[in-house]
Structures are given as structure tokens and as C-alpha cells.
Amino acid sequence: MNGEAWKRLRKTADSISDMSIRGAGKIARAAANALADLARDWDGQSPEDLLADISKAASILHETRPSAVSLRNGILLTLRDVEKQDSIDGMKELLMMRSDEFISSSHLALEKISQFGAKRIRKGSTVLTHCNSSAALSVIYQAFKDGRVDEVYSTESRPWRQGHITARWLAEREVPVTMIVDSAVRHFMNDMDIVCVGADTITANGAVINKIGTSQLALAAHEARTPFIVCAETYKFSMETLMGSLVEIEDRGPKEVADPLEPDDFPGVRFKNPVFDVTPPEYINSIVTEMGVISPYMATEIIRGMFQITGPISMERGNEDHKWFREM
């Protein structure tokens, strides 16, 4: 096996784990690119060799943030099929096609997105959004493009303040922007016309779970009566909350809140850092989409869409999928 195929797996997954790729869209694609490249210079001997191999691939770019869906469905709609190529050279073929095909489609899903999105945002709108969303950045820009948005405000986003990137990226292309801590949301609700923020998963009741601080935005939103609506491509809607599982939420510890090199500043202190939190499907106007714009409670409809489940829900099929994730 090509080691410096491996080697370039590794350092993607690496760069996952750390947050050098970062973002629900951004870290699919590396996975799907990294799972292309691997086959494309596999050298094994049989096809059974071949698929061990993609099956450790998968499980090491899966354990790298294995509560995030995106990664996940990026992974099984890449290798979708590829078990049933009765060649070598069938399965590189397809497992490459299928990454092209996920990749190009999470491209296109973005800019749908933002057609159908910009049509929530009224003429001379104020849009507050939270983090880093390529998905609900698609729709305030091509809103603001089209005459109606007039600022934005943009979240911190701690405590890896993503909000820093959002509003960077807003100033460079002209869009008025103002950034606020984010525990600073009440106070500016009122003066909102829209909230607008991605999602990293949603569920199969509809609830987003997004960057921590989202459910804060949702409760304030709601309470001023401020429309608050999801960005989101369909590959963040999880097949497994249909089957019954519940989201993980990853704790990432204590070292991005409290210098790590400094612990005797807060001795006897413990940390807790969660990364994203759970917003409630009635708390949200509606989930805009490539497909188009849903209430959350369709989210059932989009996961048996995505995943062609036409009849009973089958935990045969969860176990199918799991075979790509074995553990190391």
C-alpha cells in the first residue's frame, strides 16, 4: 500500500482533529477528497485487501469528530456502493466518482441555498448570525447583493471565535458589519429583523444542534419575535436520529477556555466545553436547504430522501453503514 497516500490521509485527519479544517462543509469535502486520493493510488492485491483498507480510512477520518454528521454522511455517501464492485478497479472507479459527485453537489447546494434563502431577508434588513457558516453567509451576502440586507452582526462565537472570520469575510466584500460578544444577543435582539445561522446536525424531530450559543439565540429570538431560520445542505440531517440514536455533544476540554500552560491560576477549578448546543425545533421558522425551504418538522422527509428509505425504518441499514467505521 502507497504509505505516502496514507501519510496524506493522516495529516487531513490531523488537521480535522485540530481544527485546521474546520466547518460541517469544509471538513466533509477533505474527508470524501482524502478517501478519493487514498484509492486513487492504492496498489493492493485483491479487492478484499482494498476494502479493509477504505474501512480503516474511513474509521480514522470518523474518530476525528465522531459527533459530527456532516463528516460522517460525507464518508457514506462517498463509499455508497463501493462494497458491491466485484473488481479493483470497479471500486476505485465508483469510490472516486462518488467523492467528485459529493463534493461538486455540496458546491452547488450552497448557492441554491442562498437563492432560496435570500427571499426570507426583507428589503433594509438587519441580519444577526452566530460562528462561521459558509451556508448562511451564501444567504446573507447574495441578500445583501440583492438590496436587502443592510448590516449584519456578527457574533464572537467563543471560544474559538469563528465570529472573527465571519466578520472579516463580510468586510472584505462591503458588507456593513458589526461584531458583538456574544453574550450581548437580549440586548440587540430587538433591533434584529432576522436571525441566520448553519447547523452542523439536524435531527430527525427537526432540532438543530449548532455551535454552542445557537439555543441562546433561538430563546431571544423567540421571545422578541424575531424570525430565526437554518442554513443548512442536506447531508447535515442525521440517519441515525431516525433509528432512535441520540447526538453526541463533544466536550473539547479545558484548553481552549484557560491557558493549559497556566493551571494554578484556577486550582480547584473545573472546565466544561461544550461545542455546540441544542436548539428546538419550535424555536425555528424554517430550515432552508438546497431542496428548498422546509419547516423543521419535514426533517424526516429529507433523511429518507437522502438515503433512498422508501419503506419501514430498517436497523439492518444502520448496521450496514457502521460497517465503515470499525474500531482501531
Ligand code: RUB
Contents of the next structure:
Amino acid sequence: MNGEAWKRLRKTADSISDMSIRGAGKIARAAANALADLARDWDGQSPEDLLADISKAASILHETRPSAVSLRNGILLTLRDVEKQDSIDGMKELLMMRSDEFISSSHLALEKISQFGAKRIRKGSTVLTHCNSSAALSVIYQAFKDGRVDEVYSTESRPWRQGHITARWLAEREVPVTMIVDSAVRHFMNDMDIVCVGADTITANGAVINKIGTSQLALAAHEARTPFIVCAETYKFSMETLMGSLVEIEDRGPKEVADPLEPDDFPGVRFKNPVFDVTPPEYINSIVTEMGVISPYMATEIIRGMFQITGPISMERGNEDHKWFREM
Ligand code: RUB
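Same protein, the form predicted in complex with this ligand this time rather than the form predicted on its own?
Once more the chain from above appears, this time first in line as the rest of the complex follows.
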């Protein structure tokens, strides 16, 4: 098997692990691309070997951020029906086609989300955003170009400070932007006209899992009666939650919290660093997807459509999708 192709795949996996590639959409597209790249150069002998290598590659990529539903869905959509092909060429072609489809449909989704979401922002608005979401920024920037946004407030987004990326990105495009620390959110909420954030995962009951601190923004927005909208492509909706699974929250360890010191500089101190939190649907006005602007309570409809589930969902369906992933 082509060693260079494996090296490239592991490099993508490392870039996702160390956050050089981050954000739900970007990691999903990177994984889809890495799988296609591996398939293109695969030079083994049997379809069984190809399937085994695809499954190994899928597991390596999935392990990088195992709780990221976008990553899982990006992989599953890329691999859909590949095992049903009876030749190596057939499998490779289908996988590469699915990968292209996933990547281009995910770009198109962002374009549609920007158009739909911008209309939810009234002229003269000050918008608050959190972390660094391509989907939320696509909406905010479209609204700015349409003359609807006067100013954006961007939280710093500790511990990793993705808010710095957001603030710079907006400033480069001449969008007036103010950065605040996360704990200043309630202090400023009455000055905001709308809160606009992205999502890592959306569950079957309409809860949104996004960067830690998102639920505090939602709570403060709810108290101030400020609309709170979430911008997310449909592949961020989780099928597993329809079958009862709970979404695991990633903990990235003490280093990011202790920063700039080392965890060892705090003798006797324990650290917790959950990097996502859960915002319940009652605090969310709408979710802007490429399928339209929906109520969070419509999440099941999106999940059924995306995974082509008609009628009752079977447990086999969940097991079927698990087949690609194994302990690495
Ligand atoms: C990023 C984050 C983003 C969502 C959506 O977290 O929480 O809001 O991933 O991003 P991290 P996008 O930096 O830990 O990946 O809209 O770009 O998919």
C-alpha cells in the first residue's frame, strides 16, 4: 500500500488533532478529502483489503475528535455504499465521487445559509458572535454586505481564543468589530440586537452543542429577549441521538486552561476543560440550515432526510454505520 498516501492521511489527522484544522465544517471536509486521496492512490490487490484500509483510515480520522458529529457524518456520507461495489475500481470511484459531492455540497450549503440567515438580521444591527464559525460568519458578513450590520461583538472564546480569528477575519473585511472577554457577555447583552453562532452538533431534540460558553450567551440573550440564531449545515445533525445516544463532550485537558503557565505550576489544582456545551432548544429562536430556517424542534425531520430514514428507525441502521469505525 502506498506509504506516501498514508503519510498524507496521518498528516491531516494530526492537523485536526492539534487544531491547525478546526471548526466542524472544515474538519469534516478535510476528512472527506483525505479519504478520497487515499483511495485514489490505493494500489493493493483485493476489495477486502481496500475495505479494511478504508475502515482503518476512517477510524484514524474519527479518533482525532471522536465527539465531532460533523466529522463522523462527513466520513459516513463519503463512504456510503462503497462496500456494495464489487470491484476495486468501482469502490474507489464511488468513494471519490461521494467525497467530491460532500465537499461541494458543504460549500453550497454555506452559500445558502448566508443568504437565508442574512435576512434574519435587521438593518442597523449589532451582532454578537462566539468562537469562530464559518457558517455564522457567512451569515454575518452577507448581512454586513447587505447593509444590515453596523457592528459585530466577538467573544474572546477561552480557552483556545478562537474569537481572535473571528475578530481579525471581520476587521480584514472592514466590518466594525469589538472583542470582549467571555465573562462580559451579559454586561453587553442589552446592546445587542441579535446573537448569531455556529454549531458542532445538533441533537434530535433540537439542542445545540457548540463551543463552551455558547449556552451562557443563549441564557443571557433569553433574559434580555435578544434573538438567538444558530447557523449550521444539515450534516451537523446527529443520527445517533435519534437512537438514544448522548453526545460526548470533548475535554481537551489542562494545558489550555493553565495557559500561559503549565498545569504543574498549580500544585494541588485539578483542571476541567470541556470544550463544548449544550444549549437547550427553548433558548434558540431558529436554526439556519441550507434546507431553510427551521425551529430547533424540527431537528428530527432534518436527520431523517439526511440519512434517508423513512418509517421507524432500526437498530441495525446504527450498527451498519458503526462498521467503519474501530478502536485504533
Ligand atoms: C469550533 C466551534 C464552531 C463550530 C461551527 O470549535 O465550536 O462554532 O465548529 O463551526 P473548535 P463551522 O475550534 O474546537 O473546532 O461553522 O465553521 O463549522
